[in-house]
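Take a look at this one chain, the form predicted on its own, written out in structure tokens.
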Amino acid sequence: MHNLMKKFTSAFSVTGDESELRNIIQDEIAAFADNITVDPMGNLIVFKKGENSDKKLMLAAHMDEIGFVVTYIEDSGIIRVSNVGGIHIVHSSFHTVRFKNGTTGVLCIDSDTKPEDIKMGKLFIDIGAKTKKEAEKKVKIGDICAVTPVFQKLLNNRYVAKALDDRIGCAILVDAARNSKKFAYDTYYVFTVQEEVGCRGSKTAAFTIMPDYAVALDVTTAGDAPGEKNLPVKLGGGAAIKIKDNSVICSKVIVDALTTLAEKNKIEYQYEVLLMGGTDTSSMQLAGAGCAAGCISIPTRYIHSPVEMVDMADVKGCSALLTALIEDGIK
């Protein structure tokens, strides 16, 4: 796990552009698949036959992460940018992004912006160039970059990353198949694109696979950490049963069953309301006629930062629970 982690976090797999990733996973987990598909969305969409086919099992994790797109570039030769997804400007400021053709920038705030005032339209990209010209050589409209790679392992066998929303996901998914024996339905593993901005990929593979249950991976916000309030999930505290977030209320069905799962496995659960945000749970709950679908959800802290933190006890927790149900089931 430990070397997946680090693998997939120092990809780079901005939103809209997830193909670097995408090779890396398919490479991981082409051994462990029946069958294994690209569609046109970009979504990596891998099968395993089940014992029973009349019933198939979606599990999704989302391969794309925030990130900044190129919007002007001053005579100075300074990068004026954009965000690609849900960016919380003084998280992400005053560190090093990297583009993906490998060059390398600092992200700042312009000095003279007071706190109140501090917005997108005041965060720029420095590479050091001198001029335009000479900045245009590196970077053009329109390219995207993200903040560099960090991988560090902390106190208590807990680790710090950038893009752990969501390759810890991606990273629990690959562990799953390779380590269940059997598999109790037709079993397809999503590593869905575009998630950060609206749950894009996901859409179209739920509407592709049409599921009868379904189970995202996505981080959730950890309620221990120094100023987040009324959060009930804690690092260290085990895999997280969503209950509901701002964008689905999950099947009882799939809470009680995983529920049930980690019980008996002697796993140890938490219950996850999330007052904020969403996941690929509700897109893939919507397809078609509908589907019984559930999530379950890593406690994470300072989510959609270059160091969002996650507790290894969490994701092999998060791992044993999701292969519990690849193996046995819906009862």
The other form holds:
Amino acid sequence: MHNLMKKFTSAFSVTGDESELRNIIQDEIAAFADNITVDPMGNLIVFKKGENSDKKLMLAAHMDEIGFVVTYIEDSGIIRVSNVGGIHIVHSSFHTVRFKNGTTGVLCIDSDTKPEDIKMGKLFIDIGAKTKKEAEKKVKIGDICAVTPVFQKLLNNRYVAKALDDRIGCAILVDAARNSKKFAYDTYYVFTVQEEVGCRGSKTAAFTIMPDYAVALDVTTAGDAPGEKNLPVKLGGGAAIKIKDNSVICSKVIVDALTTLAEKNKIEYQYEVLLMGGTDTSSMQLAGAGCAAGCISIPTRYIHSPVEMVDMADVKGCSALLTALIEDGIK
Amino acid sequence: MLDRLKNYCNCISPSGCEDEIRELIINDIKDYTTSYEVDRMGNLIAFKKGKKTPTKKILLSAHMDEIGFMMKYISDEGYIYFDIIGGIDPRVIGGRRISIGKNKTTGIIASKAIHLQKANEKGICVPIEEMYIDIGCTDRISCEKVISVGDYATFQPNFEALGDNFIKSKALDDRFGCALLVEIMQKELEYDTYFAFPICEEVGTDGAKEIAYNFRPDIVIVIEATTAGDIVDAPKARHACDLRSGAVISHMDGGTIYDKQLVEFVKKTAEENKIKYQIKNVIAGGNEASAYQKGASGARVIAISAPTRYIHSASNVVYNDDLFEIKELVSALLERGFENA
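Please could you give me the other form, the form predicted together with the partner chain, since above is the form predicted on its own?
Below is the entire complex, every chain and molecule, led by the chain shown above.
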């Protein structure tokens, strides 16, 4: 798990260009799949035949992460950007960023900006270029970038990395695919694109698959970080079974099944009620004529910053719960 | 193309009431298409066979609808209160002439004369709810003889050549795209191609959603009009695009992140054919590409747009040569086909 997390979080995969991570995931999961396809939007769909082919189980984790897109290059070589996905400017600025071709720069804010005036238009990237011409050799309008990889183990088996949202979900999906010994239903492991801009990829993938049951794997805000209020989830409190977020009310069938499986297998769990944010769960629930959809959430602190934090015990719990679901199905 | 563009721009066809423009387009294409149909919502979709049948289903799209107004209440004095259809800045409508309903009744969007404004009203825009339309009636009964609640309206047709090779009109967004598609359809095509004229783009790309579901295209090219910001005070980093700088290719906007490979393919085709193009540099706005991209099992999408000043007002302004650059680019793309895109 540690290796998957490190490998996945260091890959380049910003919303709209997830190809590098897609190739890495494909290599990791290929040996455990019966069939692999990539759809027009770029979703990676990994199929595994199950004991009961009357039912289809779709599992989804998104490959993309938030980032920045180049909108303008000034004569001085300074690069102006806009956000891709929900960027909190303070959380990302004064950090190094990396483009797909490896060009590195620093993300800064115009120095005369008062704290209350901080907005996207004040943000820029300096790649060290002295002129527009020099900058344009490395970067052009429309190029995307993200903060450079961070990966660090802290006390108590807690890890910080950038883009754990949702590389941790991708890692759990791969881990569960490898660990599952039997498959209750035809199982589709789907690594989706463009979740951060409105769950776009999962819409087409879910339409193609038309699942009976669907479970997303995504991070959720841990309510025990300073400044968080009224959120029940705790870091280290176990796998979080989602009840609702701003995009979905999870199907009771899935919530109950996950609860039963957690208790039976003695997996520590907690319920999650997220007041904001959405997940691929919503698009799967509404695909075609609809399906029973839920989400296993990984408690995470400092989401959408370069230092997202998870607890390895929670991660392992989520993977065990997912494996139990794949093997035993919905009773 | 310009005569056609004029006729199309002058149609009164806001979102939800596209009959006039649809009839005009059908009339212009019926002798040139292999087949066409109008679906349940009112989208027009045409198919034209080319010399070859490609492995991918290619669809060109330009929306028929325009922004407009809807009548919602007639007062005892015979004034009509209204709401807007699509995104219209209330600051650009005061004092404008509009055409209402089937009879194209002329109305004026009333604005209080500056002489009557109190000090605290000066320089302030009246909210839409307080604006009203004056059609020159004396009371409710006479007004109701020509206007019904629920009638549609648009800015009055006002297409004209402007200065040095510019064009001004309402509804260039997106009658330009419609006119271009029709021009292209009237020529021989290399590959089989679908042409879609969706409705209700301005109110949430509703029409294209149905087309995406029914037609399942592999590749969609959206032809649009997009905001040009080459106006006083706008910093260059916020221009989006400029008039006289050629076809606008989008890599990302408020609704869509365009297919990276297709964007490169379009840029390359433009360069090889010496067609002037620019990359949209503000991430805002959107078009029906978002509906095609995530409709059904998804499609690969691109958008090619005409740089347009004062978009969503009564006076959109475009530069003639830009329109022809786009026509050349789209023709070159269709000639080349998307087999290797």
